[in-house]
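One chain follows as structure tokens, the form predicted on its own.
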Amino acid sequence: METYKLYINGEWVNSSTGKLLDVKNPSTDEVIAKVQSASEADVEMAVDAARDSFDSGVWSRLPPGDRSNILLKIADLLEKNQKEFIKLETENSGKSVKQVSGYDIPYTIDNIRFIAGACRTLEGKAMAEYVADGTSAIRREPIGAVGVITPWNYPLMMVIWRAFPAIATGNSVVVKPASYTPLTTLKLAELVENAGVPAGVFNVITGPGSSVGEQMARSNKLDMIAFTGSTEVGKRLSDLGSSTLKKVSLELGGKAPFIVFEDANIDAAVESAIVGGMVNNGQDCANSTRYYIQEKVFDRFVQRLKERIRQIKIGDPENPDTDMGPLISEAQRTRVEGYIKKGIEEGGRLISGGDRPKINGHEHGYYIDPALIYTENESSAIVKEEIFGPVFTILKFRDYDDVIRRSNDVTYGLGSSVWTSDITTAMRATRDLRFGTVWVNEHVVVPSEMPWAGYKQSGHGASLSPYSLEEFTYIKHVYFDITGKVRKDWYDQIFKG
């Protein structure tokens, strides 16, 4: 069993207290590694390293092309070592190896390469004479030292989404991965080091969010916090960060509606509904969690969905035939089961699933059968709140206005999808749905070139796309006098002399 160290200022160090945390395999409940539990002094040391490296200009003043080349080396190293990362991510997160190997890692490599290219092409307003006496220009400059706090559902990918746009634009970072899933982030630090990123630019510390994360949010040496996770924690970090007026970028929860009109391709919609509901074992902020089905096709859709859910193969994540592994923890499984119970208590009807399957050799894993629930209670917790598990909540709707109103009637606004063969309906829905992403006849597709951003309590700021790099920059107006005059005409308005 490996014991991992903190990565601070280019060195691997133990916590000053010597305290360690267990890291478990959620499919077996076995401890697979130990990591450091960073103390207050450790956090301060990592923050100082980021602050000093930024202020020195060793990274921030490099030309974008130089930073880009180093990021491309990291992508190459990740591609070369992907087998190790696939094994580690599968074992630590419990997601299926076919998702990790076929999607997570290749997509993450593409994310890095896109970010590396995008940092060379940041745009701004054209330099011009907006007043007669001078020329104005815009500079985009890095914000400074940034604290990055990442979630457990996409451990490696979310570090890239949040930390790499920051370092690509010249910032230095302190990364705190989720305590459940820190291993691939720590391995990534080895690649960062080997690629030639200067000491102090990329630091990784592990430990509880309630202490480490909150200390980062309070620190007056960090200029920004970039967080992906729950809305509740995002609100807490915003409150703490307000004491120093630091910028806070938040990608938070979701409650995606999946709207199927009667003219939709039902077979295609059902296939996407399965993927949208069980991707990442149901632990995805883009999950299709509210299935609004028009009355005329409701029975047909539900019957087909029920048949397909039964065909999901639940089991050992390391088995290539497995479709769905366990949830991340016993606490998460209990939370999901609580929502299923509450949904029934609030008038819902359990159509199928919701049990704990018996998996040979994985009896202590945190498994749950995907649950299919029908409800007419629009106020039910399973309709309004983020469950973060494989719970398919099915509802009927009458017409366009009815479903758009109900779809928007949540505090979240991250992802959504609409299924129809009518272009007018599709175009109206993309306008009327109050979500940062609207998919038409698809769900959960986010190219590296497009932003992943939220409305309402799903946060603010963007991941991916060029907008994610702008997130980590200040804009500075630079003005050049072009007259050479001692006195300009407008001076008389202030001082005539």
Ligand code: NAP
Given for the second form:
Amino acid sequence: METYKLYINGEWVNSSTGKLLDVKNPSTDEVIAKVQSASEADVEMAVDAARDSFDSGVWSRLPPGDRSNILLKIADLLEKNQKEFIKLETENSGKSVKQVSGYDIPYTIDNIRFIAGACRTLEGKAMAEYVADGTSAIRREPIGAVGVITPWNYPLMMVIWRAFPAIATGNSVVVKPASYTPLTTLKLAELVENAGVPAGVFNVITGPGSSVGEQMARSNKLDMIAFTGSTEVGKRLSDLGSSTLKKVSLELGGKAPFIVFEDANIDAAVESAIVGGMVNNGQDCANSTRYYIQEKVFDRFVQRLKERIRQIKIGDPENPDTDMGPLISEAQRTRVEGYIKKGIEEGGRLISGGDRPKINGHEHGYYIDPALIYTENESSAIVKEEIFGPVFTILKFRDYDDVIRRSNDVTYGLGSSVWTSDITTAMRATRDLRFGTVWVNEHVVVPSEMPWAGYKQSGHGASLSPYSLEEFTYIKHVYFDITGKVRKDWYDQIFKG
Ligand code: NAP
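For comparison with the form predicted on its own, kindly provide the form predicted together with the named molecule.
Then the entire complex follows, led off by the chain already shown.
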């Protein structure tokens, strides 16, 4: 069994305390690797490495094209080593190998290539004389040393989404992956090193968020925290970051509505509903979770959805036929089961699923059957809160105003979708839904070129797209006097002497 080290200042080192943490395979509950539990001194060392490398200019002063070439090399190395990454991500996260090999890894490679290209195109306003005596210009500059804290649901992809726009724009980073899934982030550090990123620019430390993550948020040597994870922890990081007024960029939870009008193509909507609800074993911030179905097509939609849910193949994530693996942990399974129970207590009717399936050879895995629940209780926890598991909550709606009001009536605002064949309904809904993404007749698609951003308590800032690069830059106004005069006319308005 491999024991991974911390990657600090270009060196692979053990934690100063020698303390190790187990990393498990969620489909078997077996320990598959050990990682270091970073001590306070280790965190300090990683922060210093990021700080010093940034201040030295060894990376931040490279022309964007040079940084871009190195990132492209990382993408090539990832492509070359993808088999190893696919195996590791599947084993550590419990996602199906079908999803990891067909989507997660190829898409992540595309994300890196996009970021590498986009960092060469960042620009400010054109130089101009906004007052007669001088010329103004805008410089975009890296923010500095950035702490990046990532979740377990897309372990490798989330590091790319947050740490790569940061380094592409010249920042140095300390990355802390989720404790359940640190392995591909540590492997990525090997590629970063081999591609020629200078020591100290990209550091990876592992350990509990409650100690390591909080120390990062408090540190006065880090200029920014980029966090992807739960809204609860996002709020905590906002509080901690305020002591140094560091920038805290937050990509948080979601509770996506999936709105099906009676004029929609119902078969297409059901196919997408399945994928939107169960992708990543139901642990995706964009998962369709609230299915609002118009009265006239309600029975047809639910009947078809029930049939299709029954066909989902749950099993060994490493089997190429498996559609859905386990949840990430026993704690997560207990949480999801708790929501199903609460949904029923609050008036919901369980139509199917919600049990623990028996998977041969994986009896200790954290499996759960996707649950389909109908409820008329709009204030039930299964309608309002992020469950983060394969729970399909079905609701009925009357008309446009009714469904838009209910869809918006949550604290989250990340993804949403609307299904209709009427262009007017579609256009109105894209305006009226208060979410960072509105899909029309689709759900979950996010091209590398488009922003992934939240409204309300889903956070602020953006991943992907050129906006993700802007997120990691300051804007600086630079002003040049163009008169050469000893005294400019406007000085008299202040001091005539
Ligand atoms: P989480 O519990 O908030 O943990 C995320 C990260 O924060 C982990 O690395 C965790 O470390 C760390 N952490 C935990 N407590 C901390 C603290 N007090 N201070 C600093 N860091 C702390 O989230 P998760 O359960 O891993 O991920 C699921 C959540 O992420 C869902 O809410 C999902 O919607 C959200 N998500 C959002 C997006 C998006 O783009 N908006 C994308 C993916 C996921 P440990 O693992 O050591 O606890």
